[in-house]
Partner chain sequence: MTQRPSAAAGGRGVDLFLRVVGGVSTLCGWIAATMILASVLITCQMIFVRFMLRQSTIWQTETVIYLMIAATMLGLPYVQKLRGHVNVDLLPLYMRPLPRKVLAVFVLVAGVVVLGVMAWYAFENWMTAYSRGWRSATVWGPRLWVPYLALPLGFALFILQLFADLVALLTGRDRAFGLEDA
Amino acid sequence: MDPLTLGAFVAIVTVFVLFSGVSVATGLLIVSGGFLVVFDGMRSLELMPEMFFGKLNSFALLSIPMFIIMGSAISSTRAGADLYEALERWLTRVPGGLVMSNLGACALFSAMSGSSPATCAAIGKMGIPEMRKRGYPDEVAAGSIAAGGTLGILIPPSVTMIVYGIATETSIGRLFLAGVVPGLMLVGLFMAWSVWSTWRNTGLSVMSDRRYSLREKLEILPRVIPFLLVILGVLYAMYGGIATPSETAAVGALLCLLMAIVIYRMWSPASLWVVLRDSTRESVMILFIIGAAGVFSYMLSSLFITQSIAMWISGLDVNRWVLMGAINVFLLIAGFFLPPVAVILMATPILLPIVLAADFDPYWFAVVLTINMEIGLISPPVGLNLYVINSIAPDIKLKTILKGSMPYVGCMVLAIIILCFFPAIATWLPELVMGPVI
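Let me see this chain alone, in the form predicted on its own.
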């Protein structure tokens, strides 16, 4: 069978298996094993365990459970409430200031947790009831938190960026830096839309009657200092030449656990057990997907599917930006149905050679890919963040949450367009800190 035809058949079977309800990792192993047996014979099954564990035999993978522990430790405390309250006191008299407070809290919290659902849950529990009480429309209250939560996979430390770095063998430190300025740009776009939308729909009616004195504003700031110290500590360890990204992740995990125990008094062994249990569960899930994706990539390469697709696309006589547009559409559709980790591990073996052949920067592409994955987090049918918000505020209909998040999808699309015109937004900081890529 022609490799391109076989590739289309593999794609159809993969979609069918994943939609059957099995887990992503199990589905990838079923598809990989089935096609290897059919086209390479039973002997190919002997290589599957080797491919699986070979993909996991990477020191860099240690950073994944460590960063997940960071997020789990922070999520288990009232850290999100402290962040929210500090920003709310400073922005309460600004039209749309409460939405800006929530988005700012989402940005800071995501920089600590690296998890979109955790950010939605932590900030949404305080932010959504408060916004509704002040008279903000349900669409704005729910949509802004759902969108703000997506920042968790772009603003470092990001597990998604770590997975991309491992899958493409690119520098995780550079990937983290590449996400900083685009992440801040997205926060700015989200805030700009929120202020304009709130002013248009409610005017000054949602402004709080409460006026905080300068003393009240300043006394809340010490609660934010531990966050900033942890972030600065992690960044200094990574970019100061003290530790590798994996070692830095361990430093961050230790600092977050200490902050949870010392500052937020999470003394209970039961509470610590919950943090470690949940972190282990999520880490194993991600690592299982990584191992299964390694087998899936081996199957695609062994059957010459990856190489044929790359050769076919590179042979097309189209403008490279048309090509990038097609890649974005593919990533957008894939993100509607699959979690970001699965999309990265399945798609990058095929897409990265094409991206490099078209002379695009792999770190710039990582940011574009991640923003596409962010859109998938607030878009049906999967839209994980939509369901997280719905669980926090079950009386807000899923349709309302989706309607409120759509303008923020537009902001993300605008961010991708801006990055296409000004790629230095993503590449400037890594080159400034770490020098040009050799």
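Residue numbers count along the first chain shown, from 1. Just so we're clear, the structure is a prediction, and the values are computed from it rather than from any experiment. If you superpose the two forms and keep the largest set of C-alpha atoms that fall within 1.5 Å, you have the rigid core. Compared with the form predicted in complex with the partner chain:
Core-superposed comparison between these two forms: the C-alpha position of residue 193 differs by less than 2 Å.
Remark: with the core as the superposition reference, the CA shift of residue 133 between these two forms stays below 2 Å.
In the core-superposed comparison between these two forms, residue 410 has its Cα shifted by less than 2 Å.
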The other form holds:
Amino acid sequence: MDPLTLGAFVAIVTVFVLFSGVSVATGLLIVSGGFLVVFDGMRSLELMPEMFFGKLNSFALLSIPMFIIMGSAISSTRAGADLYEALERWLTRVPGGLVMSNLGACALFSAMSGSSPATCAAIGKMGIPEMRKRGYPDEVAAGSIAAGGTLGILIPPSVTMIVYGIATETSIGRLFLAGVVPGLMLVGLFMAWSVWSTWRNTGLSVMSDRRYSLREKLEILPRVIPFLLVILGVLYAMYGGIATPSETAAVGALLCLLMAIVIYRMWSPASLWVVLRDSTRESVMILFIIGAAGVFSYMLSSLFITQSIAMWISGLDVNRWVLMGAINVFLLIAGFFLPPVAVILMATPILLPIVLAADFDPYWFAVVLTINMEIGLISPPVGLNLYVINSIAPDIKLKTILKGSMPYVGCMVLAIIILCFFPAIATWLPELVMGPVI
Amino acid sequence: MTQRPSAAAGGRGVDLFLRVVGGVSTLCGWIAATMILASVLITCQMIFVRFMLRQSTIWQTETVIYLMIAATMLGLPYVQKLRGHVNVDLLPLYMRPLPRKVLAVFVLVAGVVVLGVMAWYAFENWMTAYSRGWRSATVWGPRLWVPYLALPLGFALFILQLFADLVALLTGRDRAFGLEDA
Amino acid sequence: AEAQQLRLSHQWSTADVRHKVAEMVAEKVAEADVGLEIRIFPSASLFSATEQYVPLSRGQLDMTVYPLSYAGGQRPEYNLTLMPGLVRNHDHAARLNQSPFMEALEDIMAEDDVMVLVHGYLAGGFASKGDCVTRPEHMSGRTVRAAGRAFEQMLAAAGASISSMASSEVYNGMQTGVLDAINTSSSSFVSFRLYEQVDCFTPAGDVALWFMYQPLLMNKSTFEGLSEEQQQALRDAAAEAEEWYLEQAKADDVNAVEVYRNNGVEIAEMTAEDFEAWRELAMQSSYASFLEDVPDGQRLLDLAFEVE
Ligand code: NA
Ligand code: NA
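Starting from the form predicted on its own shown above, please give the structure in the form predicted in complex with the partner chain.
Once more the chain from above appears, this time first in line as the rest of the complex follows.
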């Protein structure tokens, strides 16, 4: 079977297996094992545990459990509630105000974390229950956080930009800068959609009836100081040369635990255990999927599927914008099945030369690619952020989360189109700070 | 897991088995949580030692990675017990109770098979690393059989919990995919 | 009939000299038209950076370009292929490749069913924020990320604080100041773009401390299973690639200096006297530790030192 047909076959089988109700990680292992045995021989099974171990053998992944602990510690104390109380008092007059502030929080968190599931987990832990409590529809609550979390890899620091920079020999500093303005643009688009959809769906009902006086608005501020201190501490650790982005997550987790214990008097071992238990459950679920996705990527790479499709696209003799369109479709579909880092490792060595030959800017392309990967994070069957939300709020159906995040996929597609018309959105800031590319 | 004693087959022996397996899985969860907490503390210790004391940090990064892998592996049975492994039950939702139960059994068995393969080869890897005295190539150079042990052990315990779930399903102590009969 | 396919995997980008060596062998073999095709998986897109050796020795991977010392945890003798001051310059490295020392190492590889197709050493140096690094005393109190166990031991002995950090974190570490200095290969200095972050670069010059053996390896049984004609085609391609690899290894050092200078980084030079100071320190630290770990270590070390 030629790799292109095989690829289509793998895609269909994967979708079917994952929709059968098997857990996502186990399903990925079943599909990988099956295809490896049939097309690569029995002996390739020996490699599966090594691939699994190898995928998890990475310090960068560590930030995921740490950020989950952060979110868990904050949300199980009054700190989370205080923060949202403050936001409500200040934003009552804005329809969708709480969604907006959650998206803002996602953007802020993205500046501290290089990973999307981690961002999603940290903000979602606090944000989703608060939004639901205040009458926002489940769809909006889950969808906005799933989408907002994806900003983790666009707004620096970013694990995927680092991998792209090393694989393509482009400047990582420049890549980071290239992500800033498009990241903010996406935040803006997400917010615009949220305000409009909340206003359309619920009218003004989610806006509380009561008006807060200035005094009430000021009164609440001291109560968010602990939270702001933690954020400042984490940002200082990272930008002050104390710790790398992955390490910073541990500082954040420790600060949040200390804040919960010291300021919010969470003395009892039982309540601390609840924080740890929840964090463990979510981290294990996510890391298991990441490990299994590593085995799945190995299967796709070993059967030369991803590479063959990329090569096929590179052979197309078409207008540069049609080519860019084809590349985007490919990245989207690859993103449905693979985590971002795997797509970058397998596809960029083949795609980047064509992209450069067609006279596209590599930094602009990195941003377009990252937004494509973000879409993959909130689309089935392998959409890490969807599963993170599912583990945070198990009673919201995956279908609802998916339905809620689809409009944000629309925002991302729109962002890609805007970037095609105005590439300077990505290239302006790096050129301003670091001068033109030599 | 809803208990329906009237419909449950197999009697008290089965109940005891399920309780013991559940207990083992919960214990694993405790250990995993402790490991995650430990890796937070070790990472902070590393940052402190490097930044404040300007001393070498040789063992921390690796230790933390291995602790995290071990936590993931030992956490597998615990999360399975809590039904925390996310799934997409699109197909079962539209199935009648009997075919749904058949699918659930099939899915559990397929999972046990592939995880059994993982566990077996992970065990072989562990044996190789142990018998040849493989070390990590870093300056600290810990013996690799220690972190490698997490894989066969974790997968084996995971399979045990899956097997218990299968028993619970077959004896009518649990519903297929946790879905209500329509 | 369809050509027999060999799989070659490595961790480097497609612009790297090590990828080009692999590509060259693949092209020459294809030209020879002996029914053999080499498929390259670059950028660790098949196996992760350090995990190529085990699949290679089991025959699940046919070929790799691999720093042999990565497998030093399995075969401590391989640590000799990344020892401070063992190799003085590229011509010395080329002579080492043809010596009884290398034969002894190849015997050990053969036990793992691994053989060398293309020999090759790459050189490297130091880059730092603030003051330049040329002598051991410059390391005291600075946080450094070194490539290789032996270098970590030596730098720790010089009073540096060693940070073991993933290569993906190095850029960030330099940017934020978590790291003060880094020690790696010339080509990595360029591809990791550290010139955007550092103030001073101490390249491999007439003498260099950092030499790492990074051969193109092949599974021995796979090689022996090929036809005589195919084996010859591989050997011919490898011989040509080896010559080119040596030239490029030298060119890489020159290129790194060029790139760093063009980016306004100060270039420092290590004198022969500095080199001796480092070497003495290495004798007390890295070499001593190596001899402790490897029962047969002294014999191998003597073989290496015999090469002039
Ligand atoms: Na980020
Ligand atoms: Na996806």
